[in-house]
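Here's a solo chain for you in structure tokens, the form predicted alone.
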Amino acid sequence: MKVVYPHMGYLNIPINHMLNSLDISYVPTPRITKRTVEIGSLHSPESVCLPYKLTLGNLLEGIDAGANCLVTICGAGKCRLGFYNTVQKISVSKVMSEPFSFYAINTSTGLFNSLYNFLRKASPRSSRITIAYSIAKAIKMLKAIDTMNDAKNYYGPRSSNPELLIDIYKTNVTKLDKCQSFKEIEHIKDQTLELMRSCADETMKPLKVGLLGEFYVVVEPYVNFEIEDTLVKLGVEVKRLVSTADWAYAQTLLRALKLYNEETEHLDGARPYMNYHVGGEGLKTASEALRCAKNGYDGIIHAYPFGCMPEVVSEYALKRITADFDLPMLALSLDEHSSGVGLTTRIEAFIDCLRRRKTQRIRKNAALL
């Protein structure tokens, strides 16, 4: 058995570490490139969303590299993610002549149980405690990565050299792969945060923008053209309101203890603008947008795949929220034809508008005094 799974952000670091610790053979998950887009689109229905095409492209590239066990994720709900595994398995079977296995980790039946069952099959000699520990350590790494990313997005625009902080983040994230204990993970995280803090001036008050929307598009830098780093370089504090670690933690430990319900988690926060779960991150998007509006954000950026039904539904709520709270919003609908240059131009124009708006408000308040 040789495993491959789709690429998404820095998710490969904790997952590869987990597979290594259990002696599971795998193909390093290919980073998304133009070829990934092309091969994924070639074997996908034309109207399907971008995350489907890219995850399929990753699996097909993994097959070319020698993988014969394809692992992906699925889950019930109105989002097409629930059908990814079924349709992608059919597509793979049409192009692969050799026998292969296809395993879908089902979030509907519990992420921990589904992941644990797969690891037991892939590593039958590993004890239950070893498998549970490897999962816990992977989640700890994910949490450290997200914390370091938040720090980069906070301290970067407060530094005279934001590119330096971006480099610090990227360099230290890769060091997590060598960690053998929770203590080592915590040490690298704390060391990174302290280094970033020393490079910043916390008295500065840059623009603050919330980044929300569909999970894959918000988290994967190739898809969103490194939007977080672009904003940091523009001197903008960006708060990414989608967290891989928080999601994994909630779907494993909290859900196992019956302390988490994805639908009710954001339902109260989205009312009265959205009163129902609409699939995907739709409800969360509305809830987080309302939180941004109530907590002094200068603007929000809504990023989602072209044709994503849950996000299209949530955008109706977002328009009402931004109108009622006078909160500027930039909506970015992305597909395989999106241009990095065009996206950057739109972001720069949006930030210029926010800066003018903030300057006008400061002048108006000064005049009143």
Contents of the next structure:
Amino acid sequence: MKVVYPHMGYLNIPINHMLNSLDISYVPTPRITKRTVEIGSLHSPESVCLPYKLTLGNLLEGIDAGANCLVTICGAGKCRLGFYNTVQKISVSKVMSEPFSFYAINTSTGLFNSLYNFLRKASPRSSRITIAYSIAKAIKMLKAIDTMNDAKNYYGPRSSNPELLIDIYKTNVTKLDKCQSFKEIEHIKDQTLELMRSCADETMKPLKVGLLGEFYVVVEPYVNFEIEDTLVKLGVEVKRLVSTADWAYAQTLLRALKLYNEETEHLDGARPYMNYHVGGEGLKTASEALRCAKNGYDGIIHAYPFGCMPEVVSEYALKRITADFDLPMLALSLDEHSSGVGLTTRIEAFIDCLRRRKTQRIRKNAALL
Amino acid sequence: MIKVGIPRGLLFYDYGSLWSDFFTKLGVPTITSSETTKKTLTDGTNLAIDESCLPLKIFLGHVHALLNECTHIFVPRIAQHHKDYYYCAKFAGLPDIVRNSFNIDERRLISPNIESKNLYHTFKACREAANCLDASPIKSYLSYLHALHEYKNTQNLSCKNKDTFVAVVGHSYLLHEPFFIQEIKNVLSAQGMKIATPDQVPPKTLYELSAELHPEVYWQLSAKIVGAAQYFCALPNIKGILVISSFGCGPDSLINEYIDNLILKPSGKPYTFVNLDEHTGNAGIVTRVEAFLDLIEWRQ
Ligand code: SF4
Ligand code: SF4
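Since the structure above is the form predicted alone, I would like to see how the form predicted in complex with its partner chain looks, so please show that one next.
Let us now look at the entire complex, which starts with that chain.
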């Protein structure tokens, strides 16, 4: 049995680590390229959302590389994610001549149990403790990656050489792969933070932008054309309000302990613009946008796949929020035809506009004094 | 003078009579927006975010038409009726979408939250509706029960017929939207084709078929479509199946692929998908339906 699973951001580092430590054989998911997009789109319904096409592309490329056990997620809900696997299975069976297995980890019944059960099956010789430990370690790694990313986004625009910090981040993230213990993970994280801090001047006050929207496109640099790094290079502090680690943590541990309830998590924060959960990240997007509006952000960027159901609902709320609070917003609706050049131009224009607003405001304030 | 506006869109086509009956029994006058016109669609499209599905755009057009005609607007949030089935994100966010699009006074919006059919939730929803109208919650609840009883009794269905049919399958708010469907019906009946739709089959039958053969499907409305496709494919007097869906519909983008591969293709019956959007001219639709009719004839 050879496992393959879809790509998403740096998720491959902790997951591969987990599979290695449990002796599960897998095909390292090829990085997303133009070819992934092409074969994914070719085998997908035309109007389905972008993550569907790319994750299918990943699986098909994985099959080419010898995988025969495809692992994705499922779970009933208001949006499409839970139904991906059903239709992807149909598409895969059309191209796959040999037998294959398709395993969908169910998020609606608790990620932890479902993931645990899968690992038990895939690695029958590992003990329960080993499996639980390897899941915990993967989450720890994810958290470390997120912290390092946040640090890069914070210190980068405050340093004279943002590209250097981006490099440090990228190099050190791959080092996590070799970590054997929690302590080592912690060590690499601390070192990275220390190094970044020493490069930055914390008295600087760069523009601050909130990045929110649908999970996949916010987290996967290939589809958002490395939007975070683009902003950092432009000298803008970007706060990514969607995090893989928080999600995984909440879905596995907290939920297993019944400490987490998605329905209530963002309800208060989004009122009065959104009063109900609409699936996906819809409600969270609205509540985070409102938080940005109330906390002095210079602007927000709403990134989502074209036609994404929950995000379209929250886009209605965001339009109202940004109008009520006079908060500039850039809405990026992405699909397989989006171009990196076009996107960068739009981001640059948006940042220019934010800069002008900021200088005007400073001048006005100075005049008032 | 209180007057509740009921937009003629989305689930109106399933539950509209129940809703207006409920308000009547409560002693509250209602007004329903008139049938969709070109203007409804244009207004809705201008108000909506581009990527919204067509039925949502039409719905917003209807709300727009009602705003000056009534004191309150009825936009329930219907997220779930059954524990295994969900409505799509647009339904779950419908009152919020309306509130944000029109920036209307909170008190004008009657938007009970319907998440389950159990007694507690039903009562809560009735109370929410009553609160907006200064009515008594008990009276509201009784009116609802009364209206529901009558609603169930009016649903007498017939599909026992020896004639041959073309089945037209899709969301109720597309199949009942004269603005789009009339032309399709005209083409079919001009060719002497009788039409069978999912409403002619008891909903219970459709859901049961779907639950039994396609347990993966978890959207309420899609389950009904899947059940209908399955049902019609098994009937010998159904000559072909026309699946109507709309631009921007999230569930349909996957469900159509699913039905295509797992139900329609294996059935061996002629079938076609017709996708509607706000730019679809009637000419385009007619061509597709005619091609479909040719296909049926050719198969025979
Ligand atoms: S959240 Fe959006 S992009 Fe993700 S599956 Fe749902 S509809 Fe598609
Ligand atoms: S089911 Fe489709 S058409 Fe109906 S509201 Fe949802 S997205 Fe729109």
